[in-house]
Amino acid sequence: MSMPPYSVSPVGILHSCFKEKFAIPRQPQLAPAARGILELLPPFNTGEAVAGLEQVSHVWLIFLFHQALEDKPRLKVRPPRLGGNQSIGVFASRATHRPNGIGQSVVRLDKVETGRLHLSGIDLLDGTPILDIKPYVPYADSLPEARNAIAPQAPQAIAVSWQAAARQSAVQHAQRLQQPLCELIEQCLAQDPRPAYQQPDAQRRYGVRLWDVEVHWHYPQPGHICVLAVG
């Protein structure tokens, strides 16, 4: 049976701390320090349509993958966790690439203002459009005897350096921007960002922009990183 074709609007716009895709965690709240605030749009903008969310610890958001829209589905994909060369069905993975281009992340609620919520633990791109917005509630939404074979556990944490210069410019970056900057290099850097299938050599510098900050890095070795400028 077909249905017939609709259409949804953003209730408002993610301004985020990652301005690119790269280095962005692969999962929500394995990065506390990634913040970001939910600027409300019309005629969600008001204190009516959040009334009683201070109450609330965690959301559930309902986004769009903007950048990753397609139109033509995929019906398998081939997910990070797997090691980017093995296809999973679409539905069994929560790889980017969506039948309609929608995610969904649980994300700290730090502040409720008018307009405005304040999150923690995201792992949305900066303008990302969010679609909706429910409380979490732990006794619906934390299942203890759930399980996942693809991914059991959270991914292992890689070491994670810094040369000197490196992280004085990360601490005054941080003080300049009011955010916990080398608490967010060092958290999404652990999550080891580059392609699973990807094994650079020492030389290889990687690059990524926090907030207005550009972080640069390389593998001195396997399952190290050293962060070598901060500007």
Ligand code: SAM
Given for the second form:
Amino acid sequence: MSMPPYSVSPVGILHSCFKEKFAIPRQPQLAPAARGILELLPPFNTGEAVAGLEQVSHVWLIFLFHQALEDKPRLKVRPPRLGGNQSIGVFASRATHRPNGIGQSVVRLDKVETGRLHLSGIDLLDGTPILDIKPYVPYADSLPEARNAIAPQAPQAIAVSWQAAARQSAVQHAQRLQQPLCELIEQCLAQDPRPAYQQPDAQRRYGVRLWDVEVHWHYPQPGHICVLAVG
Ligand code: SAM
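Let's compare: the form predicted alone is above, so bring in the form predicted in complex with the ligand.
Entire complex below, previous chain first.
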């Protein structure tokens, strides 16, 4: 039996610290300093739709992977977590390329304002359309006995050090932006954003934009990142 397609429309748009996909953590909560503001769209921006939400510490965001939409659904995917060379069923993964392109993240709700939610611990790109917001319910959503042998624990964080001038520049940009930029850089780079199949030599520079700031780093030795420049 075939069903007619449904159409959905966003309740809000996320303004995120992440301006490109590279270096966004693979799940929420891995970078608590990753912040964003969810701007609610009419008719959800008057305050009525979020009444009571200030009593909740975390929310589920249901969203569209708007930068990964595809016409033809994939049945198998190669998650970066498995090194990018092992394929598993799309429903066994949290890959961005999936039927209907729908993602879900539990994020911290820092502040509720009329028409705006302040969020942190996000793993979403700037401009992500948010389809729904639901309160996190600890007794139902946290399952201590749950297991996932594909992703048994958070990826091991790698060491991050700074060149002195890069650190100084990051502190200045943090003050200008009024954001925890140094923490954000450390938390994102500790996830090792580089694709697992790339074995970088120490000369190779990597870069990403966080907020409006370009961050450059290299791998002086395996398992160690050094931040070279922030500007
Ligand atoms: N927590 C969500 C989930 O499980 O559905 C997302 C997991 S997905 C593996 C996380 C990655 O999605 C991020 O590292 C980022 O590269 C990518 N991403 C985030 N927002 C996106 C968007 N709007 N469009 C496409 N890719 C996005």
